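This document starts with one chain, in the form predicted on its own, laid out as structure tokens.
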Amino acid sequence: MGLGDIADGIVRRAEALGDGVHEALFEPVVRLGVTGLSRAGKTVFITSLVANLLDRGRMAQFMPQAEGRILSAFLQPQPDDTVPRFDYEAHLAAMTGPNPRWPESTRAVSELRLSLRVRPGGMLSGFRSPRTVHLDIVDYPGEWLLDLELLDRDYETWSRETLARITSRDVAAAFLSAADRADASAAFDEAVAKDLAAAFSLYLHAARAAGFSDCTPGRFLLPGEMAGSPALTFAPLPKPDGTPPRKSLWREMERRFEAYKARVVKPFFRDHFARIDRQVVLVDVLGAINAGPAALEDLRRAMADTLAAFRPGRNAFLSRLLLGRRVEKILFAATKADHLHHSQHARLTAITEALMREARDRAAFAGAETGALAIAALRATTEESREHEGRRLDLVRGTLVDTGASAAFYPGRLPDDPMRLIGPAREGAERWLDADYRVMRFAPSGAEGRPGEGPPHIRLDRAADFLIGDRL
């Protein structure tokens, strides 16, 4: 390396340091984490949020916009060159193009920077110049967040808890049979390990498809470049009697479990999670209700576990990593509110609040302000009412994904008291006794808006105001 290269490197580092100081003092950055479990709608949420912040005609309840303080909004290159950019343009084209479709779901961490030029508010606003606030949106799979719980467990504990939890699930039968046949005390055999890991991975995919939420380790579902690596080639096993010998199947599974925590889980929290200021957790509550009591109870437990990430005091690694930094606000957003008539939205919000009470209590313990909303980041339906057997039914109409046909649909009526759902779920009921809840898969409507309007939504403006309104 020549002197010119060294000098150029020094200049670039100085420029980067100067940019960081400038942002910290004059152009504040808000890092918004967006997560949720599979099919909760993270990609749609981010795409519609950005589109509606760029064209704010539908953001009446976003107070900085309602007060006329946002002068402009524009996308900028993200500051982290090592993280993939969230493909906003492609996702928006998929949702709003001539043949609208839902975009591909989140498979890895990605980021996007949206900058807003804002006029200050308050009594002294006339004496201050407009400023730029950068919103860095970090998209990451909720399954990875659930992996935090693994940091508090050793392989024996994790295996025991996992096997006990999935014993009653039909989708786990094939894996449980393979785990029972395996001799954990026998000498390690790579072929056996691969077969067990493959069977466990198949179970996790089946469990997710069946509506279960506790599908960890998350990288088994989204392996990316790590597919086939030893750190993703393990599975829970019943512990053999006595002390498992060295170089046994049990010992190697134990070593790989610890490698997964060290090489996968900890770097994710160090490089991404520890830098988040605000967080939205998207939850497909309607999908869990549709799947039945077991799925709803599993969702409640999974979200309580998820929020352990916002209470770092219980985990020595996170306590050292965060050094007192805390997420300031967390929003639990029940998605797909457009699958219900607006008369039921308050009930969906109430169910979400009750379902997340344990998770919210954990977050409140860590000092974070929490909120719950029923939203639809992209509205795919319209509403209508019909007379049926002497009573009036409130319906939603949309285009079905599977057939392309337009259909009016009555999903069932949510109860006034959330405990009518949560109670049976916690007691282990196999099905809902007094109601039948159904969720249809609607395609994006492709409705065209007027100039200056983003895609149609339900309460996305209120969600944005809760998450970032006070920082603008």
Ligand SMILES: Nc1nc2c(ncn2[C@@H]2O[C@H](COP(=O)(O)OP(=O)(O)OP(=O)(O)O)[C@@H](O)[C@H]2O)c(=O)[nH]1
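Remember, it's a predicted structure, so these values are computed and weren't measured experimentally. Superpose the two forms; the largest set of C-alphas matching within 1.5 Å is the rigid core. Positions refer to the first chain, counted from 1. First, how it differs from the form predicted together with the ligand.
Picking from D271, H339, V171, A425, the hinge for the rigid motion between the two forms turns out to be D271.
Fitting C-alpha atoms of each rigid part between the two forms shows the smaller part swung round by 7° relative to the larger.
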The other form holds:
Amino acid sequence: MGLGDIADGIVRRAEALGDGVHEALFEPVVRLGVTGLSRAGKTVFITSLVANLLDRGRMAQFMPQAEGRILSAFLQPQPDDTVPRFDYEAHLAAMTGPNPRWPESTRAVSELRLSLRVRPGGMLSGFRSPRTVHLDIVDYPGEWLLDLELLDRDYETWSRETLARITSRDVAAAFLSAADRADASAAFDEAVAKDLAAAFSLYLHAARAAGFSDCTPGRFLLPGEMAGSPALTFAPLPKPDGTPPRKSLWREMERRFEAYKARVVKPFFRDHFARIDRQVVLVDVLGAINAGPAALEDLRRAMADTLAAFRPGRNAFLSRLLLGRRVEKILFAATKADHLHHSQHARLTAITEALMREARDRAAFAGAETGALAIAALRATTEESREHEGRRLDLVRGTLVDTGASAAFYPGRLPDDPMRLIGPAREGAERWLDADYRVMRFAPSGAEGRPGEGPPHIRLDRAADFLIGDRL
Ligand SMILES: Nc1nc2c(ncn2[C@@H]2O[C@H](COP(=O)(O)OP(=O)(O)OP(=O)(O)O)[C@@H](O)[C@H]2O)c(=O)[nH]1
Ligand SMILES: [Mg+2]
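Other form of same protein, the form predicted together with the ligand, not the form predicted on its own:
Whole complex next, starting from this chain.
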């Protein structure tokens, strides 16, 4: 255990103590983590969740609301002064204003505090006065969670495993040949390191565009203010024969890899991850099905790796940070379910559940309660049915993002048995045999709600109930 780790542990312990005293005496705080790989739907989810908690007319399945116990909800300044505030107002205006559009991509951690004034439930509720519960919503990229596995590896192991995993990928060809040409025993040269890191980061972007989820180190995709710093200027290399000399390319790459772990990965887990109580992981299951079996298989693996980050005792560093504390509930939510007619929602939920069960088995996960749901944070479509060659066809209609035209659309029929998709994906099928799936990009509908109603959604109330219902 290094000195830094001990210090981490002490700070965390003091904080935990502080939280405990504060919570017991004053107002409880629930920290809800919202994550998912890029474009999974995090920003839309948080925006719509907050809007629907402020105006609860569409939250009938959120039990504290159904029981009439929520007296009011309001936004408050968040407790963390150094974390950017989630730009709720701008995102909501984009999606529900005139000329509705989806929010811009967001690339870092952000946070928002929503406070709820609630009347306690249960037998003694009549004797207790209303109290305030703070919900701190923390948005962070799923890619950063996947970095956890770097902590278990040294540079040599990480290089070997990464090169082996990507060697058969077309998108990695340019980087692999650059890595092969590099002389890792030669004296370190910044220009060489920069070129290698640039080639590796190009590969990661291409891999993600091709539908791969294992695109770590996460900050290579989302560098933010760290772009160009040494801790982000390294790449996996084949180990040279013998012991690489001091001041060689290999030794400096090794040092930077360690710096990335110490300066990027650990602070994220310490400052954000370790404080989460409840977690929702958004997954674009429909998008992966649409992209084909390889993408679905990769999503399945990414879900297992995500879940592994929440496994108690996952590694020594995390255990010291968490001190026995753990995330209590994790919801895997398949987003964008409004691309499907509701007659297919149960199948999407079943597929998500099956993926999650596999992820649990694979990650040998026990501990937190897990759930799976198919949702649409912001419903952009309406439903219609048509006769087609003597059969009823269930369609969804929406406004196409690209042309602005209204279009009815049939996305394909999901199988009743999830294994009809997961099986071939695992066996490495190149494409789906018996079906064809499509997704279209619909613009937000901008539909006006009645007063007291938030934006239209599908099962966002059920998601909220699973995640925080029991804490209100
Ligand atoms: N139809 C529909 N599309 C959605 C929904 N949620 C998200 N989308 C689509 O998914 C895209 C990405 O959503 P975001 O919320 O920006 O995703 P994100 O995870 O925040 O993405 P990054 O910030 O890039 O990591 C949006 O631009 C929409 O096209 C939904 O409920 N319904
Ligand atoms: Mg976002």
